[in-house]
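The chain below stands alone, shown as structure tokens; this is the form predicted on its own.
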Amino acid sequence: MKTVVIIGGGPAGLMAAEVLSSKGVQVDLYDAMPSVGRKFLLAGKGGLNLTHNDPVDRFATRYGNRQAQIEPMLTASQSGFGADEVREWAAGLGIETFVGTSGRVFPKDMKAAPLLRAWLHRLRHPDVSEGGVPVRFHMRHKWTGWNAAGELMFDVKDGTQATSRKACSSVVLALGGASWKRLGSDGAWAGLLQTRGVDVAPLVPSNCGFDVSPAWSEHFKTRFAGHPLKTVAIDGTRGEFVITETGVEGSLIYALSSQLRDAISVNGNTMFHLDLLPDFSQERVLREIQHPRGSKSLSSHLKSRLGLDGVKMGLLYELLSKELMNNALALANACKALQIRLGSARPIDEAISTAGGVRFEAVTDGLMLNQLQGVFCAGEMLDWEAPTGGYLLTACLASGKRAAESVIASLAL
């Protein structure tokens, strides 16, 4: 019998483990922690969202300069696994999902716990009449890299352990990034990858907060951080986000993440525009604006006409002066594109997700290492990014998916 290694237990390393273990391959599934699926589990916490209702076209333009490779995995007629697939294959598990308003897709219940353990039951548990396999899984086992005779290496809680590349047929890495350390992605597989001649972009965070330059003054953090700022939109595009001590956070901010860290790694510092008032026209805000306000103050003039309060005002209030304040036109054109600055990304162990990574030039188009003979690399840890949205499970799922194949394949199964 053919014996595969998986290194890592999320999303990714788990579908190249249901796909190879249905085609009556022994995997052997390798991950540090003491339980596989805790980022996706951690992720599905507030409603796991699965993937997205978003048109196919439309779906593989969210993969950015990364569309080419990623829409395959997608979309191809014999093995794409999108939205759709996505979808059947949680129905396979009992697992009922709905699309929300927003295009997001959920699980029924909103719950990740109940698809991992069913998931989890499959893989140990296959239909043997079918060919399956159960899948050996090896937990608290950290992998180190290769020793000189090219057998695995990991560090395991009675010292190291070493399983031989001899034994197995194929490994697969499904590593994952290098945020939420404490869950398990760390990034530390870069720089054993590299010393084997793989190119490796840095990994940097994506879909993470920003702090702004100036900070905010002590007394707008202390009454406005943790608020969100609803019905809003930046440079066009519409959504919501969150004040935090040090900046901003939030989907409308993940959106945008790609390209407001791009510009702050060129130029040291980025600015976007906020539109507060994105149902106002700019005609509309300013002639509301000037309507006589009697012996009303500012803030109640503005409350009055234009629904500005709370957060909103308060960011009026923080980044204009007086005299702007008491300028219509000037306030008018800050009510449609309020500039705030940004002077770095935070950390990148509080991003949700990372990129950088393997690049998908040091890959077969079956995600085989150009410099590894029999090593392939699946999900987070190749250069692509996504934003949220269920974008980011989908693609780990396929490219886990497109893994397994491509083993498969060089296995002659």
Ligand SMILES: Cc1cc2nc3c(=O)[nH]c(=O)nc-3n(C[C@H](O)[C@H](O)[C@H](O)COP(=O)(O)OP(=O)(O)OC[C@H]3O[C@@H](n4cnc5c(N)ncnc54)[C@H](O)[C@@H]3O)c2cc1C
Second form
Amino acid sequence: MKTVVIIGGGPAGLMAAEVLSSKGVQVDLYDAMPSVGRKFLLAGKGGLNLTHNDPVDRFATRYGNRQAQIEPMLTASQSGFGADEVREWAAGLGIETFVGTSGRVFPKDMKAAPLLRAWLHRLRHPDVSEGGVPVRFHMRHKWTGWNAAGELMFDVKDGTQATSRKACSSVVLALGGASWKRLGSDGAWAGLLQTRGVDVAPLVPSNCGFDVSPAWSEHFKTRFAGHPLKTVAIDGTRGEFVITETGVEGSLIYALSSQLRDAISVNGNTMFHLDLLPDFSQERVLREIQHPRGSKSLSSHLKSRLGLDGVKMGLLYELLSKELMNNALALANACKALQIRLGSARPIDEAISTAGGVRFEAVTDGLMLNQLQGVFCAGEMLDWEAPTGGYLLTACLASGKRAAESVIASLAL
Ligand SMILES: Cc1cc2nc3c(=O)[nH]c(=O)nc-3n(C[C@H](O)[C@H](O)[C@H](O)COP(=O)(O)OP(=O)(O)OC[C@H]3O[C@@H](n4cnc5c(N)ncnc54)[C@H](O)[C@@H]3O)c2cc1C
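Switch from the form predicted on its own to the form predicted together with this ligand and print that structure.
Below: every chain and molecule of the assembly, starting with the one above.
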């Protein structure tokens, strides 16, 4: 029986294991942590967004300049694994899904744990009458590279041995990005691959928060850190985000994070224009502000005429001078396009995901490294990024499947 090693037990590695083991391959799956799927479980905490109900052509655009590489992996006619396949696969594990109002697809109970439990059960106890082979899991094995003989080297954390070696014909690396290190993905693989001549783009935060520049005032931070800004828009896209101690984070910011991050890396800082009142035109806002307010304070006036209060009002007072607050036109403009300047992205460890990684130019269409025969890569460690919305997990699963199918082809099974 053929044996294949998979290193990394996140969604990409587990999907590779599923495809290989169902085809009669003995899979040895190694992971540095005491259990697999820790980031996947964390993703389930706020509601596991498995995939998205976007039309197929729109879905693929979410991968930006890597659309050409990711799209075939999602396309059913090319043996891909897109949104429909993700939902069918979840249903096969007994997890029904539903489409939320934003088009995001979630398990009915929103959780990751039941899905992961059912998945691991199937990997450990496949249908042997159909040719499935149980996956062997090796936890607490941190991969540290290759020795001179070309064997895989692991640091073993169970106290019984310091290192473990494994010779194999094919290996799938599914080592994740470099955020939330405590869950296992530390990005240390980047150096290991670079020393073997693999082209790895620098790992940078994606779907991340930002620090404002200048910093929030003590007063604003104390009052509003943790407060959500609901029903706002940036560049015509509606959504929400949260004020943090040092800046901003949340889905609307994450959607723009690649542009904001890249602009900061070129210019040292950047800004976005926040529409605090997307339901009102600029003219209407101006009219309401100019409406006679009698003895009312400006705050009560803005609240009664435009519904501005709480953190929205706080932001205006934080960012506009007294003169601008008292200038109806300047205030109306600010309500529709409040400038918020950002100085830096939050550290990669806090990010939802990682951009950068093994460049697609360094792998074949089947995701095998050009420099290392028989070594395949899948998941977030590849150089692509996407906004939140289920696009991350979908591409991780799809690339795990693609890598496994290429292994099968290379083994001529
Ligand atoms: C808070 C949060 C919420 C999220 N929510 C969503 C969501 O709702 N929807 C969505 O689509 N995406 C979400 N994501 C992103 C998604 O979880 C990741 O993109 C996905 O888990 C990446 O899968 P992966 O298999 O490539 O890597 P990972 O899941 O990171 O798995 C990599 C595995 O490799 C192991 N490993 C790493 N290095 C080594 C080594 N040297 N030796 C051995 N093992 C090693 C790690 O221990 C880990 O188990 C979220 C992420 C976060 C942080």
